[in-house]
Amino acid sequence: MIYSQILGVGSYLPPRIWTNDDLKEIMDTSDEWIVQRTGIKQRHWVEGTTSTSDLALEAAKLALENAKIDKSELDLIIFATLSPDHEFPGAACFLQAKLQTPGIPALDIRQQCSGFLYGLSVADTFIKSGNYKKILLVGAEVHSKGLDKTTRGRDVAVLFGDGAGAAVLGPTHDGTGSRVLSTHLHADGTYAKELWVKAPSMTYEGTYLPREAYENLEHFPQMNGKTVFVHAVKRMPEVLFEALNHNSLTLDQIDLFVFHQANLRINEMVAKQLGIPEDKVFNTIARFANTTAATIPIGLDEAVKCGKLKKGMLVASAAFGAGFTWASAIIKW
């Protein structure tokens, strides 16, 4: 039988650091404001003309590194993104012309927070069919550019990095050695409308971009915060235990729980509603933000740079976001 197991996994922040502070200069916030919300103390921006495929590749080539693979082995890219480079192509196929791995196929996954375990899933299953042996898979975001920097949108701009991470995923016949156990998915359309981006869109009459809706600011961010809570934590749990029946686990058998990083309260209910010890809780948020897709590649980077996370340890993900959607995943390291 085969399995998938990740390679080896690479990430990248953009060099510019925006500390709470900074964005007192823009906005009416501060530190203590935004900590006690959140537990976020700065995030990384982009400057100038970099782009979310731009991120990408630099979190992609550590990722070949440490996998030891070399970019011509790699037979399909998997990019998940809810901010591409372009509204068409897909941010993978700028990836590919940046990586030059031409007529490989290249696919975007448009999940938001949950899109790394939902492209962590395709692998998955791609790999296990035997059609692809090597699959990159990126979760990469340019959140700056698309937010409202002002008082006014200060309840979500404050929120969110840029930053990208990647993984490479191969074929393994153990069954027992390091290989994704399984992943889980879920959706609800119903509640679409609590955290999106209402344009530019297709629902306009006449233009996807009508002034209107630009002069309403319909084109940043908006999100119901409350609602969003509430049905995270609610669902992370959920999803999280899905994952460990299927594989007839229990929670003290996760060596390392590594959380999409939308908000540490977040986070930390969902530990403590489980009663997860906190030295068992991977967090990033408080210096890189929520990273939309980008956070869990990128925790898993980190983890394994740091040494919280070792060959043969077993980490269970988690993911909730936009949609809504969530997911989880759980890997034998």
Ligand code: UT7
Given for the second form:
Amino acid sequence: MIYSQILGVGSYLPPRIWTNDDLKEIMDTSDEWIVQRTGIKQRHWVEGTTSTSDLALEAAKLALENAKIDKSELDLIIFATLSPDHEFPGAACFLQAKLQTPGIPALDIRQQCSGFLYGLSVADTFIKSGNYKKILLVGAEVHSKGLDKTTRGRDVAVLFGDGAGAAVLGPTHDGTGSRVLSTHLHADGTYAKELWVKAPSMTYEGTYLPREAYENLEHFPQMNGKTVFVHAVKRMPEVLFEALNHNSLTLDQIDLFVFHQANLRINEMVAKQLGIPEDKVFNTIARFANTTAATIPIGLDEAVKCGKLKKGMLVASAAFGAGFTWASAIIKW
Ligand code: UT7
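Now show me the form predicted in complex with oxa(dethia)-CoA, since the one above was the form predicted alone.
Next comes the full complex, this chain leading.
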């Protein structure tokens, strides 16, 4: 039996930090509002022409180094992002070119905050099938260029940061050692318009970016925050329990929870509902805000770097986001 194993992780945040006070210079907001409602204190935003695949490249290089794998050994790249460099081709193709690994397949995953876990599920299945042996899985986002950074867009703009996280996966035959135990995926497209970017779109008549759509700012994300919040606090525990039951595990057997970071209040509510002790939940939102598909691999890498996540530990992850999509994974580190 083949299992998949995470051989190494890496992450990269662009250097420029925007604190909540910095945002006050460009919109009507306050550190107090942002911290109270979300737990976010700062976020990293790119400068100049830096794109999503640029961030991904840096995270990928670190993950390869930590995995002690040469890029020539890779046989697949999976790239989860909602902010690809271009409409097409996919971001994985641009990353592949920058990594200089021509010929290997490059696959994009478009499942927003659940994107990394969707990608993990694909990578896990491909490795178990025996068809792929070394997979680079990246989650990366450049949100900052797609946000309405004025008072009009403040409800969404303050929440998101740029960044990238990556993992290198390979096969193992050790059914008791370090491996991906399970992944569980879900979606409910009836809520697709609760958090979305309306334009550009093939649903308009004649052209995919009519002038009116642009003038109406339909190219900026729109979110019904309260609806997203209510569904997130329901779905995350649900999909976490699905994973625990599947593996005949109980909550207290999990050593660390690396949840998606959309709002500290969501994670606190989930932890409280389930009775998970605070020190078992690894949060990064205060420093990085919501980096969507990059959040979980950044969290895993940060947890390793600060010694919270060690070999042999059981780590559980759950995410919820636009789509709506939600997912979970349990990994023996
Ligand atoms: O990864 C994607 C998944 N996303 C999420 O999970 C987000 C889930 N939702 C949330 O986290 C919360 O709904 C938010 C943090 C986004 C918003 O919190 P809320 O308690 O739902 O606030 P609200 O949207 O109802 O806004 C409350 C007030 C409004 O003013 P009035 O109408 O009460 O006068 C807003 O205009 O806060 C105002 N407001 C702000 N004030 C200062 C909205 N954004 C801001 C802001 N700074 N940035």
